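Okay, so here's just one chain, in structure tokens, the form predicted alone.
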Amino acid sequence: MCGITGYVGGRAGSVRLALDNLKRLEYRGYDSAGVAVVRPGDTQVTVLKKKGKLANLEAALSGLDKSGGTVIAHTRWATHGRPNDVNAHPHSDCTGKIALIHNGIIENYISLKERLTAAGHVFASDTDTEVLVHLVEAHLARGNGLEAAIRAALAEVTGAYAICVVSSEEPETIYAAKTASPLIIGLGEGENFLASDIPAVMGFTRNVLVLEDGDFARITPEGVTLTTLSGTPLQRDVFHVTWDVSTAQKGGYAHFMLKEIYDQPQAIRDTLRGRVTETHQVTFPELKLPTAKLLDFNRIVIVACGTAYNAGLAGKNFYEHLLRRPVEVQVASEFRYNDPIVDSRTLAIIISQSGETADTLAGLREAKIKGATTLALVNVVGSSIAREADEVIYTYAGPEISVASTKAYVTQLVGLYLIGLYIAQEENKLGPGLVADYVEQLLRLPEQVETILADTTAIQEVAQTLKDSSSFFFLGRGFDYAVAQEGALKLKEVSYIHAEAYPAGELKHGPLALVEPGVSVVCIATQSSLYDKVQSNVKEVSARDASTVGIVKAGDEGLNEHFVDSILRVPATHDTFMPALAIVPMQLLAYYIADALGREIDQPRNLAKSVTVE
């Protein structure tokens, strides 16, 4: 989940260029940062690296940022070795002529390190990555050229990697390769760029090559040569980026998280666009499988992590209600170790914002091995999950920079709703009129979210009241419980306050013992059939002197100030679609509490945006 950038070309100040691009990837990791630069005539690669955020590296540049040359840069999320200067990337070989950056995990690094140490190589760090650069050095010493040495080194390692290598022996070349970790090449004229994610290069080019597992690239100012690891030539289609570059910038908001909350109406519109006919039926023109194949299932399993998992919980409720088939939602990190009951009659829906989440990708592969039809719901075009699934549906949230996911969640919900309606429509479980009714409600969601965002005064006032709470509980039933999970996750991610979600009826089975003054409880009550039950649960909380907040539909006066201390109202829609609206005040509540507490909202401690290692 580390961030990688690179540049090869004739620009002056290429170090500054690479570091500016790296800033757009700092959400991928911020334990340390480093840069390597090599120019024609240099006898060694110049390497500078610092613990902490990229700003610490920039403060130590001492004019290096004005330098030209071939550059690779890295921002780290630590997996092997503590976050410090020594463990930061790039790593160098014993001669100082080779520098390498890496995203991923080398699983067999211990045995390789023991072998290399015995052969006389001196290691400076505790990382698995340093093994790679010494392994390249060892193969180079056997008479191989640099390219052959890199290929031979990679043939010896197991695990996940996206690597970039530079050498003073070939100062105008970057070598790159990937397996299981993302890497793209931005194509320019007389220059080329490298990055973990597309937003890093958008200021310079809209044409990119998305590398696939096993790809090996030689990048010079004149062009890119792609081969397999064994050297077989490859041809990859050039992907033209159509995103607005402003979506990767704050746009005047104090934090990316707040901007991305306000991006949600447009993100929902974009995800709906082209998938609704004039008669308000659902269509997916991008699907390739025959409809009969896609519908040939007797159960659904949803595999995801974190926020995507929480979206899956709402999807489970919707699908079971609509399709009358059993649906299971599994945390991806547990899925493949649980000996899952998956076969050729299973539809596996794989949800991931980045499309690179390691556990989710492993879950996809496990489902395919067992014969399931796999349908990916992802945000990043050309990502590993998108490429490997039998079918893919994109969520069009655009780049999401804040570690705490917001617009990805609501677009995942919309995508899940559309998939469910499409299946029900194709199986004739709903008449055209009922499908149209559902679709009309979906089409209203962007405007309804805008209504919530138009005036956040009440939410900010509640945040000020609750910011010193010792703990939070989020309560709901049915769809409200599913969205309570995401509300609790958002708060703990950015505020560092303990938060848990519970089905409201479970309160008296243990959690009520923890409710006391200083504890806050968010009660979500948007489900008509369960409303009276939630009212009863709210009374139990209020009697223990907790601070209480109710989230209800506009016009609802049943759960009023006699039951809770504060009320936040959201526009009304069909009960099954309420999660897409009820989550917005909870996102904002988490944001404003974190802001009041002075937290680092976009880059919360210990977390990274895209978890590309187990």
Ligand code: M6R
The other form holds:
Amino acid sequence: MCGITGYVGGRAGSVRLALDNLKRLEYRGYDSAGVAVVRPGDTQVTVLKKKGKLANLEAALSGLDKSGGTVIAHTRWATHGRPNDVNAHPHSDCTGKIALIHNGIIENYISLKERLTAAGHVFASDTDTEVLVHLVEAHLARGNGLEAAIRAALAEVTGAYAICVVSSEEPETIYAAKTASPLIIGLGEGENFLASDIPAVMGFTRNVLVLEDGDFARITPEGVTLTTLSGTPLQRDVFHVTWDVSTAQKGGYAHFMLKEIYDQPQAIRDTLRGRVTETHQVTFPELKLPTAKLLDFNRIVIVACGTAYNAGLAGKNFYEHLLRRPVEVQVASEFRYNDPIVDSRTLAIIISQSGETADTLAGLREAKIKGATTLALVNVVGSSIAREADEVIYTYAGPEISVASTKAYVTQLVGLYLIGLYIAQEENKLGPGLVADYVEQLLRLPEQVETILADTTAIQEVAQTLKDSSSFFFLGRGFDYAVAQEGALKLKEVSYIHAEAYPAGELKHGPLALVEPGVSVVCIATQSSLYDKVQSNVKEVSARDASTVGIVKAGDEGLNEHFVDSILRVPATHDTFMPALAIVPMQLLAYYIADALGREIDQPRNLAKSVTVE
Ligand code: M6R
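Now show me the form predicted together with the ligand, since the one above was the form predicted alone.
Okay, now the whole complex, with that chain kicking things off.
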């Protein structure tokens, strides 16, 4: 989730302006930053970029901050290629006349890079983005004008992008386009602004054009020409912004947690992007691991903390079901001291959103010392865990600001599902038809999450009813028990109400003694084969006057209003993937209860986003 800003107009100090606007996009995360400026008479575009905070770039400006001219600027949240000066944007073509910034992922960059390299283009970075600027250069060399060259380049790429392009040949123009990554244009008087998001331009204008997928824009000081990618003229309504900056940074949501819950469909799409072939098989171009090695593992150990650990629990159920290999999930802080059974035939999957959790990093090192092959499933590119693991698969959730993890969890699940399917596919455990069936279910997840998010009235009503509960139990069996643990963690973290997850059948072996009026029980029942058993468990708690909520599959009546006080229905997918949907109402329940209780939702007491001490 990179940040983009741009400016065309006559102001002196436009570089400063573009960087100030970038600061308002810091919530999008960043690991490096860069700027390109071009003025009439320049023979090349001036580009400056630096690893780290925006302050590092500002310190290196040496006079450029007073410069006017047409500017594009960028904060990078790395996806392909480590965070460093060279991989930072803007990227330039071989002549230095064109500079380009990009937010998104170019899926087919490897084949394009091979072709362009063979044609003599020299690449400076490891990024997917750089192919775009060389492609534009290649189309220019065929005699196209700049605009036509950019359109032709975009027609060749697959993936997600919001791009801005400047050239010394047209120093008072920015070309921009978007598909599946956000881009807006702020409209001024004799000047115009570009950004990934509205807060960036709010210091200068509140009139914006929100570009839609497939839009292409030519932006000059005098105006904006909008067309489709193929050149058909377009009209978009001007949106007048009435929010304050802080609300706008949260996309209009009251808290980052809520925004990030709503980011989930896109986060899942981004995590699936490029990992599914046209025939719906699983592919991981980033893996170096030979198939023979993958098939040689006789056990899998998953090591993680908190929400990432909970994702691992759902992964274990899926892997044992699919691969019939023993899988162990260990809390990272315990792993090292448990003298774990790990050797050279162990695959250790290390899960972490931040990639910096000290306990998880220590677990990774321990697994390596014992000879395991380590595969990191991580969100933050270039983080310590990503760097130290033998293999890394990124989740592409984008930056997660709220301490309570939401979109990281669902993308960790999706990453784990893909890894399991990949192993099963490579060892022919599942025929191509069955892999394709699973993949088709995965591809439907984003839309199914959108369905849940489209109407949250019932969840908000349950939150109001249960907000004063003294304690919560989250019950489930099998896959439902795995996701119950994440539901309980979410609730306790943001509402400060005591919550525990139990296998539904285990309650009667002790914890049932705690059930009394004032206690609430959330029962997750998405596995049809287990309905009868879960019904009896619900009866045990309602007989003791607990309030009960059921989370069930739409269309299934195994657990309905006859058994529980309230029912929350989620769309149906394969039983093994139900945690990715069942978690969403639990995240929202935690959020709305915390909100009703007036909690510090994005920064709960005593907690930090990334725990870098053991
Ligand atoms: O960055 P990591 O995924 O390694 O973090 C692990 C836990 O600290 C984290 O998941 C924590 O439990 C969250 N606050 C839960 O919402």
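Throughout, rigid core stands for the largest set of C-alpha atoms superposing within 1.5 Å between the two forms. Residue numbers count along the first chain shown, from 1. Here the structure is a predicted model, which is why all the values come from computation and not from measurement.
Q: With both forms fit on the core, is the shift of the CA atom of G371 between these two forms 2 Å or larger?
A: After core superposition, the displacement of the G371 C-alpha between these two forms stays below 2 Å, so no.
Q: Inspect the rigid-core superposition and answer whether the C-alpha of F123 shifts by 2 angstroms or more between these two forms.
A: F123 C-alpha, core-superposed: shift of 2 Å or more.
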